[in-house]
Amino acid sequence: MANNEQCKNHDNEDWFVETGVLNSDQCRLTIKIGRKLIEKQSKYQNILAFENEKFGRCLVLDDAIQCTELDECSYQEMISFLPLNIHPNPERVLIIGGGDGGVAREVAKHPLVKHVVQCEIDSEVVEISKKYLPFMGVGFENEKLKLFFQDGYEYVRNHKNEFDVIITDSSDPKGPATTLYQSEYYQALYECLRHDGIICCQAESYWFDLEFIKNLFHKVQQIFPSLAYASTAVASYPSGQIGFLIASKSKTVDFKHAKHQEKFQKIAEKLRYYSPEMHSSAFILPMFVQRQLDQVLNNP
C-alpha cells in the first residue's frame, strides 16, 4: 500500500495502520482489511477503498480513514444539518470538498435547500466512492446538486454574496488541504455568504489538537462577529471525536437552537444520528475546552 504501514500477523492477515492524520506520530488507527476492493493513485493522493467486518466499507485518501460504514452519519449528518438549521432560510449551499457525496446526501435532504453546488478537486475519489461506497455516493444523484471538478478555494474567490451556507468537508490540514485554514481562505468564504450566511468547517479533535483549534478561532474572529465549537463522535477516528468550526455574519445568531423544526420533521425518519437534541448538545464541551475557547473569544 502507498505510503502506509501494511502489516501482517501470524496468520497472514491484512491491517491497514492510518499514519496520514495530524497525530498518527503518537496515535495511529488499525483496522483489520477483510477484502481490498481498490487502491489507486489519482492525480492527487493515494485512494483507498477496502471492507472491515466491524466498520463495513472504508474510505482512504493520503493514509487518512475519510469514513466508514458503521459511523460515518455521526459526521456527514453533524457537518450538515448543525449549520443548515442554524441559518433561517438555508436556500443555496456550497460545499467545498466531499468527494465520498456524504455531505451531498444529507444536504439535499434539508426542505428548505433549493440549490446545492458542490466543487471537489478529484473526480475520482466521486467515482469510487459511487461505485464501492453507494450509501454515499447516492448523494451525487440529486437534482438539486451541481457538481464542479475544480479547486474550491478558486470557485470560492470568483463568487461573491450568492450562498446562505458554506460547508467544508475537508481532510486534515496537511499538504493541499492546509489552503483551506489559512485567514485568507475564510475572508473569501465571508464575501461568498449572503448577508446572513454560515459556514461549518472540518476542525480537528479537541483531545489531541486544541493548540490549533484555538488558533484556528483567533484567525475566524477576525473576519466573523459570531463563531462556536461543536463536536460529534466519530468512533473511526483516532481520538473517537471530532468537530466542527461554525461562524456566521451575524451577530445575534443563536448557534444551540435548531430552527426549522416542524419542517424537519418530514425526514427526520431519514437521519440516524442528527436530531434537535444531538444539535444542542453538540455545543456543551468539556470545562477545559470551553475554557481555552473563552479566552480566545474573550481576547480577541
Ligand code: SPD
Second form
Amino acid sequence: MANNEQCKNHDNEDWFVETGVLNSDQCRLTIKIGRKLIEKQSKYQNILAFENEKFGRCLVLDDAIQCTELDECSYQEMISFLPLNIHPNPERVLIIGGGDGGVAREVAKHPLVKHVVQCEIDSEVVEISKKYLPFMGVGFENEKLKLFFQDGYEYVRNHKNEFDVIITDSSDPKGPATTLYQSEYYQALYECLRHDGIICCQAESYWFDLEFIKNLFHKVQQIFPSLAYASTAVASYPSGQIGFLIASKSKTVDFKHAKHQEKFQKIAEKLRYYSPEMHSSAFILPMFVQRQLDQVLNNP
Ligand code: SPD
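Alright, leaving the form predicted on its own aside, put up the form predicted in complex with this ligand.
Following is the full complex, with the preceding chain placed first.
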C-alpha cells in the first residue's frame, strides 16, 4: 500500500524519500520535490508525480521511483531494444505493465515492429502520464499500439503462440506486480510466444537483489533454454543500476550482438542511450555477479 514518505528539511523544503528499496532497509534515496503535480490513490497503488530541478518530471508508484525525465531513456530504450535487436524478426510485441508509456514509445519506433499490444492493470497511471508526463505519455498515441486495461498474467494465460517479443515493464515484486515474478507467469509467457520468441523482464539491481536475481534465474531456466541478465545505469534508482532478465525459446540465440543494424540506423538519431555498443556491453557483468549467475546456470 501507499507508503510515500515525504519530509521537510531544515529549510522547510519538501523531499520525497524512497522507502521501498527492495532488498535493503539500510539506505534511502531522496529527491527534492520542487513542485508536486499530483498525488492520488488508485485502486491499485499510490501515484505521485512531481518536478525536480535536476531530474525534471518524476513518477513514483507506491514508495518507489519509476522514472524521471533526466534518465528514463536508459531504462526504456534498453528494455525495448535489447530484445528487439536479438530477435530475428520482431513483428508482434506485447508489453505487460509500462503504464507511463515510455516502453510503448520506444517499441513503436523499431522499423521491424508492426503490431504492439500493451496490457496495463492501472488506467490511472496512464491518464496521469498523458497529462503530467507527456514525454512518455506520447507513447500511447502510436497507431501500432492496442492498449488493454487488464491484469497482465490473465492476458498472457489467454493468448498462445502470438508474440515474437514480450516485455514486462513492471514495478518491484510487491503489490500489483507480485504475480509477474512467479514461475506460472514465465510458463505462460513461454506459451504466449511464437517460435524463437524472446522475453525481457525488469529484474532488479545486482547490488541489492542478487539473491532475488539468482532465484529468478533458477525459475526461468526450468522453462526457457537460454537466458541472460543485462544491466543498465539509472541515476534516480537507489543503487544507480537495474537489470533485465532476457530469455529465449531458441537454444542457439546470440544475446550479445545487436541485429538489424542497417534498418535500425534510421532511428538511431532519435535515441539518447541505446547503441549496438551499449547493447553488447550490457551483458558484461562484474565478476561477482557473473560467478553467481554461472553457478545457477551450471546447476539447473
Ligand atoms: N525499483 C523501481 C523499478 C521500476 C521499474 N519500472 C520502471 C518503469 C519505467 N517504464
